[in-house]
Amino acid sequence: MRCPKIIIFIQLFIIVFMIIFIRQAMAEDIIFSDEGQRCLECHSKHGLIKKFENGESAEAFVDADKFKTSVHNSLNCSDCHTDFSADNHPQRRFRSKEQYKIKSSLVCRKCHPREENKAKSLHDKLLSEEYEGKPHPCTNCHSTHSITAVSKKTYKNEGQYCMKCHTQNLSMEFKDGKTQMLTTDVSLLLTSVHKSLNCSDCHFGFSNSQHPQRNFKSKRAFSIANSETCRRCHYDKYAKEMESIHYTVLSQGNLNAPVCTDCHGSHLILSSGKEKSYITQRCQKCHTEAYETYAKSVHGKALFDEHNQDVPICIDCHLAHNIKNPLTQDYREMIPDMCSNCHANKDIVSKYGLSTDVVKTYLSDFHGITLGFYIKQREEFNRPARLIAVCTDCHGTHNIISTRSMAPAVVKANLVKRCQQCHKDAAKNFPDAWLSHYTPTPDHASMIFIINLIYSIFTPIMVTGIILQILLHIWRYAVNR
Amino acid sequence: MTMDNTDNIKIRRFSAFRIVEHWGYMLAFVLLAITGLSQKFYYLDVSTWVILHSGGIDYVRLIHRYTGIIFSVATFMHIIVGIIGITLKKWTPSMLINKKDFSDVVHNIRYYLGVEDHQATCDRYSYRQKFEYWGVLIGAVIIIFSGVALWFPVFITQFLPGEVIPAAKVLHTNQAILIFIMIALLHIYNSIFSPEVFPLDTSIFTGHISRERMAREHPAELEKMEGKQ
């Protein structure tokens, strides 16, 4: 019968831990701002006084717990004591302690218009005393620092009672001294994809009940964490973006690399895919040096100057969200993949008269079947591959121009830099030995037409002939026996 | 020599020169056969097995180039060698290709188709040994510069027009087809499956032949050797 009794005071002794536990962690859930704590390392202790020139005299006490508990606990002091802040300590004199009252209930209005509390049958008659010479402290009702929540029934959703306090001039400080403007445009979340949604669907934690005061080390500490609510509807492009270069950066330590709000903003979440160009500006925030280069290229100016949809835009090659880097093995093997989404695509380039062989002429080819099998070795063995010329090593990758805008000489002499940066002695004359995408014609590439041709002809000759002789041969072999 | 039990006699056909030079040529055909037609029909599940398993696209070219290297050294000494021996030695040319062959093909399709009762009487070597052999050998020179330029291709460019590339690449890959096809069809017929040799022409390993070969295959020549002795 002893075993029992130990296991019961085991867990008793559970439970109180618990209890305290939970205590202690649902007290620490409201941190005040570094300004509110230099304030309650005086206020929150009995004694102070302050006299008023009737000889009425009030306690300047402030009940941190109490607090705690107030509507206003995610506020700073000096959001209501406007006079005061961490440096600054006025000497105010006031006749009695009632002007005190009066005085200090006209900051309320900041927040809560005059014009907005006489909608309500209460506050208009109460304020329309005011003319009369009888004004009505708001702190007479709600009480100072303890003021709670009005029934929620005052709202008609959430969103009217965030916008309650977040259309005013709000805004919140960071530990590096600067601060954010927590104002938000109605008109912007309106017009956003997002508008039928609840401010708490993004803003996960806060309610009508919730506000939790959260401290951060930046602004872009704030907005990086606030991006990681846009996963819990987002999954999927959250696990490719996973896999991207940016996550990578990011989760190395520089900061500077976008989230999801980077791209698609935050309140005013727009559809994509109407213009493409609309999309190449956002990435144009960072990348300007390689978007300047696009818009000069043969794609960029057709997208800029025609609006032409059809032309590739960045996420076209680099993927939206699971972006890899471009400058890898992985990457360059991918590349006349991206290029025949489109160049062997006939519904999408042969408007443009150009050929869809481009994809095949290159794949048969010297260049095109080593790296058909460099990525078969890769792999099978994982045998780390050697360079090999790509779509891109010829064209450019975002200044790729058209050889239809330069004459013929031009294209040639551009093309030899381009050979020789692999084979260094080439000539002149040797892109000639690459014949351009073109399959040999009559017209083009004569020699190698006239020489398939004499092949074509005399091959199949040459082995009837050879298959004739052995069969006549078995025959009479046959016969004569 | 005896002359009794004539048809068991062996003749000797063939030097060691020839028969090591036929097993270089054989040896390198084979691996150019096999490392060529699978880089030119690469789609091939087959090709791309031979290719991965021999180390990869870049070892089977390096196979490829120095195999093809034996076959030319094999080719010109094959032409050198030839040369001096016509030239100094008095070797009788009896490759060469000269009228009586055309008749010998007249006669042979009238043979065939039962015209005539006997083969065509052929000398030292028939008009279809000849025909192989000048094939492979045009063929052979065709091939080698062809594939010099290929594997240079920077630094022949530096004194032709570019254009030759693809076209030694065309000249390169349709001529072989047309070796392999000779090889494959008429040759391996000719010394392995043709009744008249099935299992296999020994003659050019190990250096002898028939006498009774000779007589049914090669009788001008069993005549000019015995008419001599």
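Keep in mind it's a predicted model, so treat the numbers as computed, not measured. By rigid core we mean the largest C-alpha set that fits within 1.5 Å across both forms. Positions refer to the first chain, counted from 1. What changes on going to the form predicted alone:
Shown in the overlay between these two forms, fitted on the rigid core, is a CA shift at R38 of 2 Å or greater.
After superposition on the rigid core, the Cα atom of P312 is displaced by less than 2 Å between these two forms.
A movement of the C-alpha atom of K66 reaching 2 angstroms or beyond is seen between these two forms when the two forms are aligned on their rigid core.
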Contents of the next structure:
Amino acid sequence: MRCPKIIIFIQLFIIVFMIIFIRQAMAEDIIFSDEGQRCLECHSKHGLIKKFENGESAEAFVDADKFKTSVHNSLNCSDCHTDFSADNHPQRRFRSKEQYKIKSSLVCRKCHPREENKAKSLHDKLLSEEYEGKPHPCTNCHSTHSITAVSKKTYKNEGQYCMKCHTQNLSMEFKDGKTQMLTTDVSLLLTSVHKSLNCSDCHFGFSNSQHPQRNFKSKRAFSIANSETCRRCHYDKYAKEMESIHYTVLSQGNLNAPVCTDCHGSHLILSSGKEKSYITQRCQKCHTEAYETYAKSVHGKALFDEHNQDVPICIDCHLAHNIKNPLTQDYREMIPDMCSNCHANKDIVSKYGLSTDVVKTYLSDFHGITLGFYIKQREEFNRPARLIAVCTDCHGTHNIISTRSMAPAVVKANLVKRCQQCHKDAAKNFPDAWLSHYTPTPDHASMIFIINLIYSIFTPIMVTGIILQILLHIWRYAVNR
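Would you mind generating the form predicted alone now that we have the form predicted together with its partner chain?
Left out here are the partners and the other molecules; the chain alone remains.
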């Protein structure tokens, strides 16, 4: 059974080889007309320079081998260069190279009239812009003497085909009268994390044969529509984003709410996992005031001045895609857990002389224990939430500052103001009743340390004595019985 398949495969290989060989032989056997041969006597050599009035210049060199493979290889030179012949070689003047290209491309309309070109939506758009006074010379995309049929896949990849136009000065006009440049910087695209993708992977519906005309009300509507493309590959991130405050605001009609391309960019998409300052700069686009406050905080200064990658940034507290509303009670109750991600991590805080006792002492004092009780009550008995002090109530949110360089009296005065936000009648010495996240030691809060030590010794003795008394009582009861 295998032999017939092998024979068929060999036959197909021979046919393909012959087709390629015949095409190559045909290209090699093409003989230029007498006119063509005469023109190439000069134009097949480098060194012929055409100078323009603005100082620009262009070389009048024609590559004979490339012209043989061109779709125009059967034409005479004078078919396109109508002013020229073997006996007539006029000297023409042009203000610039661009004017020369525009003038020369008009010859193309003799064989490719406007009605024929309008059949493709891409050409229709360019011709419409040309009618409005913005010329698009044919040679910008199709070259000059080496014109080949796009349908024969003459481009090595899809990107080369698209960039023939999108490296030019293209733009899109919206219904509100504003425009969007469609020029793509290839150097930026090659540094993107998407550099291995084809254009049509993101620009779905576009190809060398299809280039649909789309109309948008505004530039913002265009950006929002394009961001929907991301979900085709990143649906997990898209699903999280649908739960975020950004999506909620967008769905309520606020078109200024950020979408994928606002944070990640479009063609220049960089990996965000290495440089934290790059991420905060994205958030700065919309949250300028919060960014400026953060930059002056102990976290911001460490990030921007010292390039410290241990400090928390926007997405460490607010997350990246499923961003919650920070004004809700649910978010408020998560704050101790957020802060503990760093301040309960001994490997991080030990580098900077900090202690993990900050989290332990909060969870074991009145505020932390009460918060835990209220969360359980609300979940089990559906009781209304209560505002209990969390980390940000005392330390602030974006404006967290270091107290190491402050005088004790200033720190205490600031603490009183914080306490008075909840405890209206708090006196100046009110903060003295709080250990300020310190664990009692012989040097700090020595009296509390001694009392705790006594309790740690006395309590086990009392428990042991009670257990022993119970056992003796049971034994005596059993003996007397």
